[in-house]
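Only one chain is included here, represented as structure tokens and corresponding to the form predicted alone.
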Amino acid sequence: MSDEHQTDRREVLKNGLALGGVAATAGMPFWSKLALAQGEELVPFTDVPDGYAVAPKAADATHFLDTRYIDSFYTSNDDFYVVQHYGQPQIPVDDYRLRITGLVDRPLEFSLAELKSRDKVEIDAGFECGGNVHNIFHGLIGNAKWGGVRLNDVLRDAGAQDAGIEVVFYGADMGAENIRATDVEQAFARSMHIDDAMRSEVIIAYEMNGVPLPVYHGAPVRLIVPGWYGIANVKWLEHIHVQDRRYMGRFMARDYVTLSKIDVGGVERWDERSVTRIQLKSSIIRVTRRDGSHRITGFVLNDGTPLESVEVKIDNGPWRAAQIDPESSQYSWKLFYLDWDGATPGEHTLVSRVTDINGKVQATVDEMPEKPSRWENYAQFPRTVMIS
């Protein structure tokens, strides 16, 4: 970890920029103590059917977590979840390049030793699919320490012009649409404003979790966007383009489109935009039974606006303010726990709710907008538990 990203990680936590109000005691043990202790055991959901479980992680196929046992602050490579539209390409390191071309005054192109010859940047990042769904108990999720290098170095080097408004990003991985009954070959790609593509924490990543990124997870280079859902983090980077319009592909203007009505000038109109930032969102994950008492944990995600407050609330009783784990940072999930004294025996409805520093709160279902595309499922989600 670079000693500027340890400097800035240390001043989040003390001013409480990324925990707002709930900020823990840097001392306090938490998820490095996550796996299981001895005598303590899961409490099972009864929202989980009989027989729930996940498949191993297969090529070419999505893989989610069973976010029952997570168990550290970073996922592992082998278990942070998966998705692709176009197969997993399998490019040689040594016959990489990366290009950028477009608006810019130097086109240029790297390898992958010129891309690690840069000054190397590491960002803690959690994120999850946008299809992220309730009926997997939200388990396209994961978080992990990325390595590579600034975009925004990148961009400038490379001399984007005032007219390039745009970026574009494409991945290696290909495949054919059928548009107006014409077959046409097209690589996944999405783009972003070139004011988001010059954050600082934008990073063109060829390292996770202190390794070379693995094939699944977009080797040999994938783009990461903090704080953005996981199909703007475009795997097996090859090429970024500059232009002065609006991209049009299919993964920004026909699939990854939330579909909602929204009040635009008084009148209720259906709005159609693109996946881009995380929504704020928490789900409780599991319960666990050690001497007698219980604890219930969670994550929360989003796009990394500092929260105040996240709250549990058991059955129809008051919310309790949890705990977030001291190794939360921006763009990292937050991961939590309440202490649960005193749990009778029975079903208990457990449910969560986190609250940002502007004071927007996690809705409930009922206060989600109408929205029939399945993209940002961010509501409330409440989990029933049986305790013995």
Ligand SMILES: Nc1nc2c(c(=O)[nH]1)N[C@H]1C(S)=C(S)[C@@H](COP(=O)(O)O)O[C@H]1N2
Given for the second form:
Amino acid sequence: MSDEHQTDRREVLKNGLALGGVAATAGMPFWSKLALAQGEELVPFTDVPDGYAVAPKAADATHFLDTRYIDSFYTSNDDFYVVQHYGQPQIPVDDYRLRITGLVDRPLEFSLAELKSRDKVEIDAGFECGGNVHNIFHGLIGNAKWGGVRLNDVLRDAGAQDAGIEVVFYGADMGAENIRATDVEQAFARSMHIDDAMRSEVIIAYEMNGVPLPVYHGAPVRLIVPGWYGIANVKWLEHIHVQDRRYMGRFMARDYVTLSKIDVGGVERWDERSVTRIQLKSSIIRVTRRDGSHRITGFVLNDGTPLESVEVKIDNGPWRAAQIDPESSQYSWKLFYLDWDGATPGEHTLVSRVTDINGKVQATVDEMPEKPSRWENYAQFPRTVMIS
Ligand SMILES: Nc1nc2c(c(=O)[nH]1)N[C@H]1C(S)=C(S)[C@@H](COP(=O)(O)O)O[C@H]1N2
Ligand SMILES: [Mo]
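Here we have the form predicted alone; I need the corresponding form predicted in complex with the ligand.
Below is the whole assembly, all chains and molecules, this chain first.
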């Protein structure tokens, strides 16, 4: 599907007009059934305030998706959400080098061409910002095909030493920080345990949906850690360092740290931990109507653990199993829908919940641990719609 078509489709969704000639049929990919068919229209949410609108993508600004208009498995590079903390560095490709240093037998340096000459892998990964929130209807989210080289191939070539237990990833973007009453300039950086870094799905990506990575998303090279919150995916990646102790920079140890009250070996303790694997989460993104029948659509994100079910509850009715996109892959987002028969006029409350194969069920707000920090919002999210 070309970008042009996607734009048409979005316009159609936005204007609530019919898209001629595109019918949802059994033989079409699942996501085609997500797009509006002829005569299908959006049912208004009553929890979306008047005037709610998403600004176009702008350099240095946060950008989110209007989740009501998600209509394809891959989010286009133009729509994919954008978050960065120290602006967007422009890195001339000819000057670009990725360095591997620290506790390695052979420190290495790669140009972009050298990275591209290595074995290429592609992986679908959907992720959200660890700070995603329901008041923007979970719009800090996207799903793309990423192309690049496996991080573990590169680390094996460098020969990570036994003492090297922590791998730090530095971006080229720098920011002023005041740390313990000292003004410093620091690069954006995140780290992982070596065992996480050696997982074969982690890639050093230079392509997004088949084209070179756009500057907004970390050109020329970023890290992609499938199944982890967006913060792990270091953009403008220029330096990987292997060390023998924890890296404690701002985005590991201060921000993107979840404070919650949890059971620690039988003792209730206030716990602080860095945002890593995506918590099991689903959300309804839209309701549509066609010929008097209704369809509820949503997404699931998690850490890649296979799912058991996604269910939707309407008002105080029973949980009903939704259809999950069969073309989803382990680390992609999973889009789902439920056909809602017999919707009666008036306002209705709809909520989804996802269960994984380990029996973990998406928590309700009341079941969530006490969690004053603003990271990791994965509670069930009731939505309200008005049926006319
Ligand atoms: N170098 C760098 N990488 C970064 C960030 C950043 O500020 N600098 N922000 C992180 C955060 S918080 C998120 S949510 C994702 C967003 O990736 P995207 O803008 O491509 O969606 O990038 C991560 N990688
Ligand atoms: Mo983020």
